[in-house]
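Next up: just one chain, as structure tokens, the form predicted alone.
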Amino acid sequence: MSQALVIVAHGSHLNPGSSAPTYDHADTIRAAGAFDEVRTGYWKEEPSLREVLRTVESDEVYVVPMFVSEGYFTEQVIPRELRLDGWDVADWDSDGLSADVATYTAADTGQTVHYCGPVGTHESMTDVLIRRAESVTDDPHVGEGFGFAVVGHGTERNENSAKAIEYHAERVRETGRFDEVQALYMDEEPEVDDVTDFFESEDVVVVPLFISDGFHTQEDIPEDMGLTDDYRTGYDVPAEVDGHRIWYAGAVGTEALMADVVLERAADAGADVAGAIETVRETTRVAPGADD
């Protein structure tokens, strides 16, 4: 039987490059030829989420949602506008990290849906995270004498986004690789307009949770840091604040290895791709020097 790949994705009628990642990340898992589809949909940006399902020949789909945490997109709207008949939020028996994935049939074109939990909070975002600190620097091995700031929204927009930036935060200071590990907020203590009063290393790598760069990315967290007093003069990388030098990653969402994340997703879900996630692991590394 053949399986397809759908990515589904928030999309913006104001920023036409919020969709760059997910159509960058489809590129390269096609390339990879674990699927027979792979297809993207959008809230904002067509094709819409509530067509993306008739763009897909295969009667087996697997839909990975880009956005970073569990919360109304992914228990509200993108099921109701894939019409997954029968769905209920309970059937992921999550505590707000652990949806993973539930299947249901789509009402308007009888595929079989294994509908997977968010990229954000699996595991393997961790992951990637690290691949971007690597990224930042140009260095594959950073680690030692840096500091690593994990950003979100608070707990204001969602709390389970909180969640995601903790769970992620931990784990990260789980593999003992950075010398210091903060999870930091735009909105809540502890806030990242103060990222240098939360650590004593002077390299300090900052990447925010995000699946693009938009307005918060690009504007809001380097003036809300001090990295500029305009983002439109553009800021260093890495920017000396009060000492310390920020290495500013931008949204991990643009970081090659995501693919991998959606990847995983759908192999956790029961997708044959066991093959297609070593070839993305390796046409995604950093090499050392390389321009990121």
Given for the second form:
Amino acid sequence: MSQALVIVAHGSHLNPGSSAPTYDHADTIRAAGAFDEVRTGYWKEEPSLREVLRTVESDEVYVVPMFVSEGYFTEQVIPRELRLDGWDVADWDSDGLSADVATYTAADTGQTVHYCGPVGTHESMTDVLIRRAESVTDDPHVGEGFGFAVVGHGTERNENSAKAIEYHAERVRETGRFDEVQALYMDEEPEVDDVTDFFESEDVVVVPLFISDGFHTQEDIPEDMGLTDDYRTGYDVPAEVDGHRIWYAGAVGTEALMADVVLERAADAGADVAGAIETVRETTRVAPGADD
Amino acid sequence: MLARQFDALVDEAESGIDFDGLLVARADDGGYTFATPGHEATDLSETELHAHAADSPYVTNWYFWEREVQRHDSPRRAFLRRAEAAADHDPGERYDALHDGLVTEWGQLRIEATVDPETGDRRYDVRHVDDADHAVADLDAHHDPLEAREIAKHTDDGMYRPLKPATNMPTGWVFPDLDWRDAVETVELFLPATVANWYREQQGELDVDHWADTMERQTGIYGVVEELPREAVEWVAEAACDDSQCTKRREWQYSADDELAADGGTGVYPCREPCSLVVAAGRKWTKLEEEEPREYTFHLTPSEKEQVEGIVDAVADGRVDEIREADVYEDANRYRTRYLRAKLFDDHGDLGGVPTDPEEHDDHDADHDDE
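Given the form predicted alone above, produce the structure of the same protein in the form predicted together with its partner chain.
Up next: the whole complex, starting with the chain shown before.
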């Protein structure tokens, strides 16, 4: 029986870069050949979430949301738009971080849909955050003497948003690889504006847990941290701020290794991805000297 | 005809072939029947069958559809059959036409199918309809369907295209030599889900979500769109869903028993529910329609009134960039417009010096929620 992967993402009416990481990761997975079909669907672009399943011929579909946290989109919008018959968020039995998979029949197409938790809360996302630090510093062994900040949006509308940031910050901390690790936010305390207040280390890698680069990661955060007065003039990596060197990484979702998280989600849901995870890990190994 | 195609023919003859005018069967005594319109031979040995089949377009046609494309009752097969008008012409006629190239238009896409008469292998050239007369060498040639996504992302002017079926698909590119799989994929990436929905419509199974249904299921910041008055939905359809703006044909109405007066357009593929762009714009219009009209008093010369009307028309029809710098006879000419602003706007940008709201200067709505 054929199996398909559908990656669903937000997309944008205003920013052409929003869908780019989703396309990139879909292409990486397509090239690994584990699925008969790999498609993408969007809330704001086409094919819409409403119609993406009818562009897929396979009977078994693994749907992986390219979202940072569990919440409004993963729990309400996506299941509704995909027409997952009988969707009940309780089927995920999640504490806000632990959604893995729930299986439904799509009312639209009759396909069996394995609806997975979002990429942002998967444990392997921690590896991507660390890989991002390697990429931005161009150092596969980065860690000693470095601080590491995971940055989230933060919002009072959804407590799960901060949970994902805390979760990965703690996991990075547990690796013992970086001298200091801190979770920071745009819209709540502790704020990314004061990034240098939270670190003793001279060098600090800052990785936003965002799916794509856009207004927040390219304009707000660099200006808030004092990397630049005007995002249009750009900034250095690293940039000097208050006696620290800030290695600003941009959205973690653009990191090639993200494709691995998507595959892990599908594998956890029962997809037969055989050697694909290995292949993807191999092909997304971009940090120079990573296999030294 | 290739050896493997004849082998397949012999293999399939056991259970009998009846496809696109080709009839092949094997009798109990082992003799083959080979028939096409106007041609029938019976009691053939395998060697004789080969002689009849060797140069027949019916055989390679059968092989292409039944052994390569396969997937009966699939949107992709129906689309490819449409691309060579298979329902209207038998393979003999079709091969002649395919030799010169059979063209089908799909929104702003032009798809030209050709065939290798020896093998029945179809090839497809996909490009913008406006580039029909260009040589491949004069266009940017692409071979990987995935590249369609990048091409479709921006207009010729470099502006982002959030709506794929919008009428501003860029020109100057071509996918000159695609096989059938890649041809369908390329169309899918330029105009997502249009083949799937067209196919459902062909089958009489298109599900339409009308305005009221679609807005009723909205939540979050779009929950308010339900409140847009019925009358304003007419204006939405006229503004956004016109043939001049979108290549889809609007099939949704206000509700199942309440048709909109606005023309749904002539697109080849249907639009089965208000798209995300219309929903997002609908949210803005819902907020705007909540305002009460006020009476303002302006003093305009007759020509100034007509100029304002001309500016609105030019912007709404996307003609602003076509108006020449020195063509001061055009209402929306930049110098004419700057003159009007210099004469009639005060320091606050208020037309005729009349404040929009005497209490609230410069209160511009800046909400840009893109959720």
